[in-house]
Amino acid sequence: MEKQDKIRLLFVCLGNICRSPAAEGIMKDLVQREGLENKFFIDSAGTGGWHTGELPDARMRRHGEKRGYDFCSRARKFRAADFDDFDYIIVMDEENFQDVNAYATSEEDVRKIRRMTDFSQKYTHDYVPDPYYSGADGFELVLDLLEDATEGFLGELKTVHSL
């Protein structure tokens, strides 16, 4: 199955080294456990390009490894062409939403942008906080929020796309 034939998901945060690569890795793990990996193309990006080419933050990788995840994607900057390349663009917070929305050139582009917490099932947070300047508890909270929201997101995708 070609990339264009798959459901294409892009997770976006500020620098693409903490939240969005974690969301990417968790979603990849989840769709693999469900036997749906051939139905999806999953990637992540940041609204800023400071970390382009870097692995995710070592602390996020460590916390993810404790839960069985492998966060190994390389950071890249969000670009306007991502609206053509992806069906869903999932942002972590309001600043990310505004930054990505600024690239939109049509209502169709705007409809692709969703907030990660729109899919939360157990948590009431209205955004996924950036753990970069926090301690271990911040990274664990982000992983809790992302695990919950990716499950909710996949549930919605399975319904919408009859998977």
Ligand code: 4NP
Given for the second form:
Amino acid sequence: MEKQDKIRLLFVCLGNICRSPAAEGIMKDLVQREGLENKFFIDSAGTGGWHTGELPDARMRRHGEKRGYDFCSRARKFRAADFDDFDYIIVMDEENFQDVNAYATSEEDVRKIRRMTDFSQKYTHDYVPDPYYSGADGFELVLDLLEDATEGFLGELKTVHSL
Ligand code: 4NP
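Same protein, different form: I have the form predicted alone, so give me the form predicted together with the named molecule.
Every chain and every other molecule in the complex is listed next, the one we just looked at coming first.
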């Protein structure tokens, strides 16, 4: 299946080294476990470009490994063309929403932007907190929120796209 025939998901945070690469890795793992990996193209990006080319933060990788994930994407900056290249752009917090929204050039672009926590099932947080300056608890919370919300998101995608 060609990329344009797949459901294209882009997870976005600030640095693209903590939250969004974890969301990318967890979502890839989830669709694989459900046998749906061929239906999706999944990527992540940051609204800032300071970490371009880097692997995810070592702390995020370590916390992910403890749960069986291998977060191994390379950071890149969000670009206006991502609105053409993706069907859903899922942001982690309000700052990400505003920064991505500033690149939108149509109502269709704006409709593609979704908040990760809108898909939460168990948690009531209304954003995924930046763990960069936090301790281990912050990284564990991010993974808890993302595991919960990616499941909710896939549930919605299955309904909307009749998967
Ligand atoms: P992320 O975390 O947005 O979840 O990747 C951050 C990583 C790096 C920085 C900020 C947030 N930074 O300022 O370098």
